[in-house]
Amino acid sequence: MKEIQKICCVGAGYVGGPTMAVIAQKNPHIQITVVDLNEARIQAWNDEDLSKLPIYEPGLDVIVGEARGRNLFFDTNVDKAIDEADMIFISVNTPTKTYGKGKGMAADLKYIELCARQIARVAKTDKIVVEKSTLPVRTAQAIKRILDQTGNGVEFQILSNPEFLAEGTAVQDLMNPDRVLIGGSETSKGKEAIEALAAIYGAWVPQERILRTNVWSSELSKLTANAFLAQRVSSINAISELCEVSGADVNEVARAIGTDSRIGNKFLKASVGFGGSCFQKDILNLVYIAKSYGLDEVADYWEQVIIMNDHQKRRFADNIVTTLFNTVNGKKIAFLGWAFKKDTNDTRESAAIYVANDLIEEEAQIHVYDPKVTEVQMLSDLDYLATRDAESNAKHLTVHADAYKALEEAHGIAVLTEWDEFKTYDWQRIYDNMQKPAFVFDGRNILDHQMLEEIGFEVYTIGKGK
């Protein structure tokens, strides 16, 4: 088995950047080049000022600072990096299709295919190609067919190595993973390729945590893991609505069932709903695959997880309108948080986008404070929904750099991201500067509701009956 000396990663996003930084830090003898066609993004990765990295993850700046320029490089010359590499990671975006067959469900593999064709065109020596992007099952087969047609007489081994990173804790997840999954073909060369990748992770991950499977099992395990986690969130959210009408408290229910060792206590937080780039996308993929094989009952079962999540977001927005005397027209509604979860600047599928969109339909004025998300990003999130023109979105959305400014004179406050700093605010000061009655809608159940009520707020908590 030949030693891997050079790695190239195509795609400098939320997966490629942090993963390669950690691999580079732990394998100083391997040269790693992360390439992307987006020049601004590569410039940001190369910025002298580490606080300007394009991705915010606690601890990432330190690792990039240590490895960059030593054995970690960021570049826009994709061809050169592919040509020189022994191993190529594909970490490009795989969004859900917004057009044509499978629209709104199937993954759009356009970028994966373009990447495979580029590798096929450039490669002159044997390569190991690793799928890192979240993909539908059997993508490896498509990649292999494209690569094998090159006519350069080059041999490719395709591995599936799905990421199990949670944003906000990506660095810890990489440093200390529950498992590293590597799927490859069952041939002797396939096994050699698996071991070559296992050796790279083996620099810091104990061998018993590196699981070797066939390619299909690896691809499907990734989708299934996210589907099971999302299902837990939708399950507890379904119960939260029942709690509200029956007078139960969803936090008490979650605590009671979470102590059952068969159930466990993780992912049982009732909230305004899950977001992020993977849960919804992966379940929709599962649904699409099941449908394409004619497994309608399986498809319906998993689709319900998404339906419940959408319902939870809509219900939250509806509740704001109903509580504010059935109209929010012209009223100032302040959002604390826009990112889909704390400690990340990622907003993909964030509940805030959908709640804002519903409230703007009702002519509300939305004022937002988020410690990490830019105004440009928030507006682009709303525009992406194509509910109305960009001008109307901009007219209804105001972004603040100061939380107290965002909350001043508001009729209602909606907490949409669980940033820790929100708990430390001077809530008496906030109350004094709000319209009365002052409403707080805690979509993440993070505030001290008793204290807020003592100050005089009317508090709405998900999953708690009045």
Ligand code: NAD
Given for the second form:
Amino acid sequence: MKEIQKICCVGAGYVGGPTMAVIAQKNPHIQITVVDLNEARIQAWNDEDLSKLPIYEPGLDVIVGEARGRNLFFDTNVDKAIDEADMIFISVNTPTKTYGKGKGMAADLKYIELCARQIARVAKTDKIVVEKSTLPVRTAQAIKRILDQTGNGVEFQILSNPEFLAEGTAVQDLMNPDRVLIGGSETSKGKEAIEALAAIYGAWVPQERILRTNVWSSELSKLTANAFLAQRVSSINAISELCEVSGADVNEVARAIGTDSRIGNKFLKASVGFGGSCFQKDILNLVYIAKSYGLDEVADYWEQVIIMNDHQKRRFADNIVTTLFNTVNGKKIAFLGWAFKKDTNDTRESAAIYVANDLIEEEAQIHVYDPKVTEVQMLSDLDYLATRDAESNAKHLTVHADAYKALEEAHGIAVLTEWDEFKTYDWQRIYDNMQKPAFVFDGRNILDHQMLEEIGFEVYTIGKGK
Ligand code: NAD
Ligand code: UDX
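Now that the form predicted alone has been shown, please provide the structure of the form predicted in complex with the ligand.
Below is the whole assembly, all chains and molecules, this chain first.
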């Protein structure tokens, strides 16, 4: 088996950056170059000040600090890195299509195709091409067809190696993965390629945790894993609404069912709705694939997970309006958190965006504090929805660097992200400086509600009946 000496990773995003940093740290003998078309992003990855990396992930700065310049490099010269590499990871974005056939459902594979064409054009020696991006089942076939067009005798092996890291815990997940999945062709060359990649992970992952499958199983397993995880969140959120009307408490129900070892206690936290760049996109993709095979019942089954999630976000906003005497017109609603979960600066599909959008439709003034998300990002998230023009969004959204300033004089507070620091605030001080009655809508169930009620707040908790 040929030992891999040089790796190129195309795409320096939330997956490419952390994944390659950990592979480089654990394999100091392999030279890894992460390339991207986005010059600003590459510049930020190369910033001497490690607090300025383009992605916030606890612990990532230390790993990048150790490997960067030794065997980990960030560059914009994509051709050169492809040319020199024995193994190429494709880690580019695969968003939901916003135009044409499959609009709003199918994965947009234009970045993948561009990447494959670039590899085909540049490669002069045999390469192992690894799909790290999340892709529809049978994409490897399309990549192979494009690569085989080169006609210059270069041989390509395509592997599927989906990434299971979650943002906010990426380093931990990469260091200690439940499993690494590698799908490849069942030919002898295919098996060789699988083992070359398994050897790289084998530097720190026990072999029994490295699963080998055929390419299609690997591609489909990634979509399935995300669909199952998201389905648990929608399931508990569906029950949370039933709890609110029946007097049950969703936390107690989650604990009661989670102790059943067949169900397990993870991913049962009721919330304002799941966000993130993966769950919605991957389920829509699954739904689209099922439909394209004529499997309407399968498609409808999974689509319900998204329908439930949209409902959960909308009813959170509706409840704020109803509770604030049926109008938020001109009222100050303070948001604690904008990121889709704690410990990340990523806001893609964050519930906060949709709740803010609904409240702005009702003419509310939204004041936000998030420890890691910038004002530019928040405004661009709202603008992306295209509900109103950018000027109107800017008039309705104020971003604060100080949480207490965001909360001052507010009519209501909505917790949208579960940042730990929110629990440690001086809630008496916050109460004293708010409009009365002082309302808290805890979309993450993280605050001490008894303490808040003793202070005088009126607290709305997801999944708890009165
Ligand atoms: P991202 O948008 O953060 O990063 C993708 C990067 O690829 C961008 O910086 C973009 O400029 C670059 N790019 C696109 N086309 C390029 C090209 N032709 N040449 C060079 N660079 C190019 O995306 P991400 O969150 O890292 O996700 C990447 C893939 O990994 C997606 O398929 C996603 O579904 C999957 N995934 C993401 C996560 C996650 O938590 N974010 C987890 C598992 C899997
Ligand atoms: C997810 C998958 O977990 C990961 O394996 C995959 O590689 C990428 O997609 P990520 O989206 O980064 O990871 O975060 P995750 O922890 O899964 O949370 C997704 C959303 O669900 C967040 O908005 C989170 O707040 C929400 N969530 C999660 C809940 O509302 N309740 C839960 O119990 C768990």
